[in-house]
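Below, in structure tokens: the form predicted on its own, a single chain.
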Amino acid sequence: MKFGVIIFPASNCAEDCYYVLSSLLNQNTKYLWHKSSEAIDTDVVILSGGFSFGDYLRCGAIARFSPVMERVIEFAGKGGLVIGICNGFQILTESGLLPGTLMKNTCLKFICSPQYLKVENNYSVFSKKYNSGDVINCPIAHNEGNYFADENTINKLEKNNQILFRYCDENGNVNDSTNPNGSVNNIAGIINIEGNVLGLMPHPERSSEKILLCDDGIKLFKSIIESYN
């Protein structure tokens, strides 16, 4: 498969995604510059975490207007796979590729810690290597990770099984006490109705190798690869 990892000014996780895909999974991977207006010629596009444009104005609000995002929107509209991780998730909501928004954490502090997630839907191209109900560990590192959408949108996400991951504890309990940032319904990751665009706040690329003491995240990338083989 061919993967493209977008570089925005102040992105700081693109190299991690590139390493996982190219070195650990031996996939054809290249960087895509944010000013590029060329048609995307990869199978998957990844918007990595970081602080694109210094998070000025609002997280993802400036990156959304980078020329490459016009191509990403076209790419997704044709069924291309898109993943937004952390800041990438914020950019996807700003671009209208995913519903809702990411607000400041309810604690009003930057959170950087390991985090348990419950797999809600393993029928997605992004989650088929997991089992429904699995509890996995993927770290979080954000100040604006509090997912919010209006009641009608949340109801649609729930009804259409668009919620892939929820924040939980090591036993899979999903409640207010296991919610690190105040996200509605403990939502940690969602897909669009077509199923080809994923946004999640946790970092699977940071839990993809045993040397990091956890490799739960690599199954997300393996799920995509397996779907195309």
Contents of the next structure:
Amino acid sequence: MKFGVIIFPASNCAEDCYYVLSSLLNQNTKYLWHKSSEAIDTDVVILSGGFSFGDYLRCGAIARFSPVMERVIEFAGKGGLVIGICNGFQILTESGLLPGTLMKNTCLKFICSPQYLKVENNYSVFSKKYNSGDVINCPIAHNEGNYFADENTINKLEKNNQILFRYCDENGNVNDSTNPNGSVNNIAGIINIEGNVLGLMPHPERSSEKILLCDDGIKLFKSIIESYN
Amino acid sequence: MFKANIYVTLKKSIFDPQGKAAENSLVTLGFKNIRNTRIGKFIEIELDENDKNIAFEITKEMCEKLLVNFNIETYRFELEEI
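Got the form predicted on its own; any chance of the form predicted in complex with the partner chain too?
Time for the whole complex; same chain goes first.
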């Protein structure tokens, strides 16, 4: 399976994604430069974490207009698989590929911490290696991870099972006390209605091997590979 | 030429923790009779354009395409002849 990892100026998790896919999972992986306007020729595109364009104006707002994003939008429109992690999620919302906005954390602090997530369902191409209701450990590192969308949009996300991951505690409790950043309904990750675009604030690439104390995140990437085979 | 003074603010329905934190500090400093502190962005752009109507349309388009996120923000602007 072919993976492309996009590098924007100040992306800082692209190498982690590349390493997990190429070294741990033996997948054909390459970097895609943000100025590239060539058609996407991989099966999956990953927008990794970081601070693209210094987070100027709004997180992801400038990166959204990089030439490669026109191609990513075209690719997603044809059913190509796209994952946005952290800043990548912010870029996907700014580009309109996913609904909502990632606002400043309600605590007004940059949070860098281990985080439990509840896997809401395993119907998705991105979650099939998990069981519905699994509690996984996947770190977060963000200042703007507070997911917001209007009530109508949230209702649609809930109704269509588009919410894949929610912030919780180790026992899977989802409530205000287990919500690190103020996200509506503890939302940590969503997919689009077609199911081929995923955005999440936690970092599965930072929890993909035991040497990092936790490898719960690797199942996300394995889910995609299994779906493809 | 015109200068656009653009004010981008959070919609009224959006909670502004930054505004709240600033307000709490102001109250601590003794400014007791304040409320609804909101923090937004102020953007200045000079337009090399002499027709005010065209300058208006260009500014509006820039706000709609990039400067404002309509999920959470709203905006207004003034054009100043320079």
